[in-house]
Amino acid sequence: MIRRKVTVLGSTGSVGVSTLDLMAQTQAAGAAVYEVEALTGGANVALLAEQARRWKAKVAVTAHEDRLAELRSALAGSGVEAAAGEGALAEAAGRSSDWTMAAIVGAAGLRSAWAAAGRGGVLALANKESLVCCGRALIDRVRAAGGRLIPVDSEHSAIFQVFDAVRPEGVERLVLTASGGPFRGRRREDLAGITPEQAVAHPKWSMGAKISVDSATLANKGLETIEAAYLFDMPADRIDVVVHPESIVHSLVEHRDGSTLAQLGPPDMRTPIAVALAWPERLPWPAPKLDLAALGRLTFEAPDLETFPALGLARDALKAGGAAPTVFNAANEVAALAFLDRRLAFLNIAAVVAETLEAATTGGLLTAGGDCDGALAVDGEARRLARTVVDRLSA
């Protein structure tokens, strides 16, 4: 039986909810026992309180300091401690746990992921931005604390499961798969009037709004390329992306002897979460089964970098090195949120990223960064540059 003392950072988001759902299923089936140390969330205080009561968490933290009284009221009589704000999030992340899910979306999750990385134990990383911004410094911090970082993105989980970590020199290439998002096959001129509602309507995955926009622009695959480079110590020219609309093959690892290994499964985030939650064991749960005969065929195609330039921009940032990936992430986040707020056209998301990277390069920003504080400083300046571009393009 699997036993884990668990912290979930971002428990009210889609990955956090899926994590707790999986925990409930496996505990009810007698396959695991969980003790919840801390849960953190955002504005959905009612759900956070409900989760904390259900799991008898030691502490529940909302990122919004002005919602603390509401959280305390919702937890009255439960014995669960309530806290709020950035400092409280980092404190919760640093509490003693065997296993921490880092699922706070965007750069907002960086400080708490950094705190969890320094504590030891397993860090299940769903917040790709933390790795994109801190790079190998985050991995080094996990290792120095005697912990283990396990990726939760379906693509990186797939690679993690088939990558030969004992003989990494035998790996020739990594291939990340992309669903293609809701606009696969469209021409660039067809995307001029795209609305936020259209962009978040993902054909395969149930995700938050910002991540769905990243999927629609292929920026998410750019972020995942950067993440894969750090996770598996692989240069950019040995990481490829292929569009696979069925979302059954989650990634592939090509070896020098010509063998290519792939991990397959239905598009359900609970599968990579289960891999991380049970590692190095396998967790029995009522997972959706793969019926290849019913699928009939699996298709693959090259990504359209002209229509979706964000992927190419991310690869350029990875090759540039230094703080360029941090700048890419910050600019993309500012642009995606501006699009969701209807202040920026869909096609201008990548334009904001390109102009911000150019301005950061000219201004010498790419040589900064490093640890958490350095990455956050770069992130802040890159956001300032990106907002300037958004203001100009939306005027």
Second form
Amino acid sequence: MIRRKVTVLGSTGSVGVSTLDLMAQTQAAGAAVYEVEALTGGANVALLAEQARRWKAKVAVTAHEDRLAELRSALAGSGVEAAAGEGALAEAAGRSSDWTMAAIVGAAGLRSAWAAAGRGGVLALANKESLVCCGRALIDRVRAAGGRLIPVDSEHSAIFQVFDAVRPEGVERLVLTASGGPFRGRRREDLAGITPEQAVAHPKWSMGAKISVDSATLANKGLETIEAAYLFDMPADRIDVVVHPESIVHSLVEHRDGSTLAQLGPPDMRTPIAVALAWPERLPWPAPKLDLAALGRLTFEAPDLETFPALGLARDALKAGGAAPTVFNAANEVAALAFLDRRLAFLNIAAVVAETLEAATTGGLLTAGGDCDGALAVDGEARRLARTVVDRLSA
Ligand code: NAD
Ligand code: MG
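Okay, that's the form predicted on its own, but what's the structure of the form predicted together with nicotinamide-adenine-dinucleotide?
The next block holds the full complex; its first chain is the one shown before.
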């Protein structure tokens, strides 16, 4: 039986809902007991209030200050404290708890992930953008507070489970698997008129809109390459990507003696969430299980870097170092959201990232960064550069 005092940042999103679903199932089965400290969300105040009532959270926070009155009235009589805004979010994230799920999307999750990292306990990190922006500073902060960072991204959860942290020198190479997204096998010219609806229709994973667009451009695998470099202290040239459309092998670790270890499972985020929730225990829940004979075969192919240049741009940013990953992330976020708003063509997402990285390099932005405030300053400046590129390309 595991006992956890839990905070879920971004509880109303895809990963947040999966986290609470897994908690509900394991608590009902008597495998775990949870006490919920804080739940946070964005504009979906009704769902946030329902979750906070169900879990008797101490506090529920919406990111939008203008929705506070609505949240208060939805929580009336429940005993759950209501709060709103960025400061309240960071305050809730820094409250005492054993386990914090960071599942806000984008750099918007950075301040709260940073606050949770400084508090100790487990930081279950789904919000890859905060690690890409802050890099080692975030990892060092978790360590300094006596906490533990456990990745939730399925690829990094896979590597985390098979990585020999005691003898990391035996590891030769990390291999991240990629589903290839909805446009795998298409040529560049086929992607000119892609709509947001087509881009978010992921063949294997059901996820939030922004990460779905990232999966379609392969920017997601770029962010994950950077994430893996920081988490497992590996240089870019020892992290490879292989496309694996079935999304069964979640990633692999190759050792210098030729032995490669992989982690497998059906594509369901509740399994990596369960790993993070119970580590080093294993949490029993009615997980979908693998039936390899029914699957018959698993396939692999090299990524098409010409059609999907965002992956190469992320690798270049990782090699450039400094604040380049932060700039990559900011530009990609601005471009992906502009595409979702129908202001930018699909093929121009990577163009915005490339031009922003160039402008940031010549503008001397890459030497800045560092801790949370430094990363947010770079993020803000990179967004400003990216918006001017979006405006020009969408005119
Ligand atoms: P989502 O869009 O479904 O949910 C995002 C959550 O963040 C929601 O609760 C939303 O209210 C909140 N949010 C959005 N903007 C905010 C802001 N400005 N301030 C505060 N809160 C805000 O996203 P998701 O798919 O759950 O992804 C969350 C994170 O997990 C992302 O970083 C993503 O890359 C990562 N991730 C997701 C999956 C997946 O299967 N969905 C898999 C691996 C990693
Ligand atoms: Mg992933």
